[in-house]
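Here you get one chain, nothing else, as structure tokens; it is the form predicted on its own.
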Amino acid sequence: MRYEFRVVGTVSETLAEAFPEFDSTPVTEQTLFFGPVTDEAHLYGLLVRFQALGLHVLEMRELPE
């Protein structure tokens, strides 16, 4: 399964590479993660790697195939 997260601000290059398992781009004053989740304790290990990093989760969704 494939999911984005929507993060609050614009996440710098370095901090971004926390997450080599995504992709990222900014957009309007938000920082878009997108790539593969494993499973449900990957989804839940990622969220506390964004609070640990201080980044705040907008939004999260699982993406179609």
The other form holds:
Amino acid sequence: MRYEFRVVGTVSETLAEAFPEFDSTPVTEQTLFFGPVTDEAHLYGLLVRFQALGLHVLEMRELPE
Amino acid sequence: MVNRTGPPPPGRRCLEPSGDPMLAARFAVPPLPRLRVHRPALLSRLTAGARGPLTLVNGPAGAGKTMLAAAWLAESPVPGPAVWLTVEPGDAPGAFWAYVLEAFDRHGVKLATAPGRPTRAAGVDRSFLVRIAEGLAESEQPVVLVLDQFDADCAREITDGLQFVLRNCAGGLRLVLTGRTDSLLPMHRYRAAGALAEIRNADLRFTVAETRLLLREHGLELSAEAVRVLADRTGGWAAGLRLCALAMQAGEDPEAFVREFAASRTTIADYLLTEVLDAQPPSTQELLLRASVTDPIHPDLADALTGRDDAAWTLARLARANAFLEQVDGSAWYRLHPLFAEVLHAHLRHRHPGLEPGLHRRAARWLAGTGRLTDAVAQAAAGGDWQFAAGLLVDRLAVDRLFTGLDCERLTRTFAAMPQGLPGAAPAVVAAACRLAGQDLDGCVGELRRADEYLDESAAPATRLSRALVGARAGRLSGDLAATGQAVADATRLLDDCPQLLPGRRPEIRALLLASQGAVELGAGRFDRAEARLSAAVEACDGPGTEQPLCEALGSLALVELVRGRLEQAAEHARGSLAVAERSALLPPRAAGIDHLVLAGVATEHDDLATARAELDLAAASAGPLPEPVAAAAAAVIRCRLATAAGDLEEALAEVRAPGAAAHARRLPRWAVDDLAIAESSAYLAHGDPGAALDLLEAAACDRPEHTVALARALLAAGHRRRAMDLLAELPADAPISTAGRVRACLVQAQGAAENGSAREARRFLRQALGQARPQELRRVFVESGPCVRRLLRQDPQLARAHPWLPSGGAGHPARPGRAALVAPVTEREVEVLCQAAQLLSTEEIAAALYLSVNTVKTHLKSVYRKLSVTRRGDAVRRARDLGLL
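Output the structure of the form predicted in complex with its partner chain; the preceding block shows the form predicted on its own.
Starting with the chain above, the whole complex follows.
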């Protein structure tokens, strides 16, 4: 499955490196991360990683294949 | 007051149960930073919470959870001795409890009952938890246990165990959990009972006033507006504020920082961390980046990663600066703030692409040098250096850790990612062990063969020994005695060449080898020698770390004694094995629940079928998916006898054929095959089908005396009395046969004599059988021998009275407690009628078969119903079987 996460603020390239499995694009005052999520454990792990970096996740959704 | 953990007392070996050095960091209450804001309201909420069983402190990373808990222990009235433990994500349940006990120990909490020590990763058993709960309940003051970083990724078994202890400790435990996520404990229950205190992110947020205090602590005086903006933009996030303060201290103009910060469009963390990192000199930045691959960080390890020698000084300076690095009290280790560690990691990948694997490898080598085997393996695996990871396990003779021990799960998970077919002996041996741990016997044998291609006389002794140890285990499980014997011989030869095995060290390896030798002897049917080897294995198990082999050796020893028919010794060893397992909180699968199996076997011989069934259930519950073939066969024989006793021929046959059907990959020794055949023939005989029993035994010809006795029994039942008697007469008096077998032979002879009309002869044999069976109370043999033997006993009331241990129905008196007595003895004729009824014949058919009138049959049946206190035919048959009448 593929997911998209919408995060508050413009995330620098360096910080985005904390998510090597994801692509990211800045949009106005937000950053989109999208990429493959292996399973539910991975998904929760990602959420924890976002939180650990102080990133506030506004929205997440599964992308159509 | 908190008892701070200093260095461990001298003389005390500070080892993890797995044998690796324990990390003192995890037991230490984190030191409080020099500069901080007092938050009395939150502290008193914690104190109030600790009057109840459970307090939660939940919030995101850097919200100040750990600091709050540490400040509480240091400054507030805590209602009892306080114990601190930092939980590592992914701790296996066994490891978790081992750490909890160690934490109790180090913080000076003595439990009234010693709960033992878990030695197995996958969990602890109920009785271990019961003893902890009991110990806590008996302590004078409640113990306050702070579990720092207790998060949802803890194993379910850990939270279940904690919940169990908390519920059963009679208020002897006050749990304080800090974590980023809600744990899996059933919070709703505690919440509903008003027994849960919660401090959540909204409570932890710094208010504007607290923000001002924090900044003032750092020597920063800002305008009210700037403070409000900071509090607002960071959302009161403690880590953010702290990093802001650091950045402002380093900068010239704090107000300008706030303006810039407020206008910045980047995320707070990103902005701050870049700012904080960039404020450090380049050499420090480099050190931090490189050290971020390990957690926690040791100065020497950091030096190994940078190739410099300034880490001790730099790390101490950073920790004093009070930001993102803290020194773990009482040790030389440092811990990075999780937030900061993540970002450093990202920076490392960004600034030095491709450097990370090399760093992991260097860390692995440093950790291996200090004896932290599991951590070293994990680092080597992270660096993709599988040769080093596998070589480490092999060289340290620690391949066994893939099967047992607290790190077992972590290690197997690590090696699951190892690519297949790596060249070299060590990866092949480790791969074989992994396959074996995953119950894949064929795969294991294949990997072992691959290992052999690399191994010759010039290979390192430790590598060859490791290969032999895995080979011996694989051989035992597959029943390949030749391979086991070869492997054990190889290993024994190599023992003296391994410097790791100096006398007094690693006793479990010698014990394991002796136990494997015992398994070979048992398979070959040389029971005396098997006993000698296994006893030696038990003696070799002395000292910590030998619980697992001791338990296994005692279990095998119990099985040997059971097979030889020495019930008392068998039961004693089985109980010994259970006691060891209990004491050390070992969990199945040990040797396939072999101890319960042996107890079931003993109970069966005693004709205590209820106990036998209960023990069998326990054995099945604790059995691993792949017991040794000998144990599987023994289990099948016992199950078959129980099914036969319950009158279920089909199940009896299915049980006895199961091990044979699974034998394509696993070889059964000949004597075990014969035992299965004998059990099967017994089932046929009990079902009244001597022809089938005879065919079976003749087809599976064997020169064991037990086989001869079974054959004679079947012959007699099939009406070939003369041949049966001749067979038994030829049986030498000193034949190596179990007591039960000899008793059975006497009973067959007694029966034969009775049929021949020589009552005196029959009585002589019966007396002989009773005399031999008495010391061990072998009741089942008499019950299985059928109505004829009971008839003989009834004809000789004096003899029956002399043997009160006999099963009820034998002489018409109930010998067993716990079962309702018969109203009156059932007569022989009634038993015969009941026998026919048991074969589902109608009243008319019974009458025809026994040459009686239909009315007489009905009279007999009625009187049987009355004596057995039942009302229906089916119940009568069942009850008669229970009482051993049929």
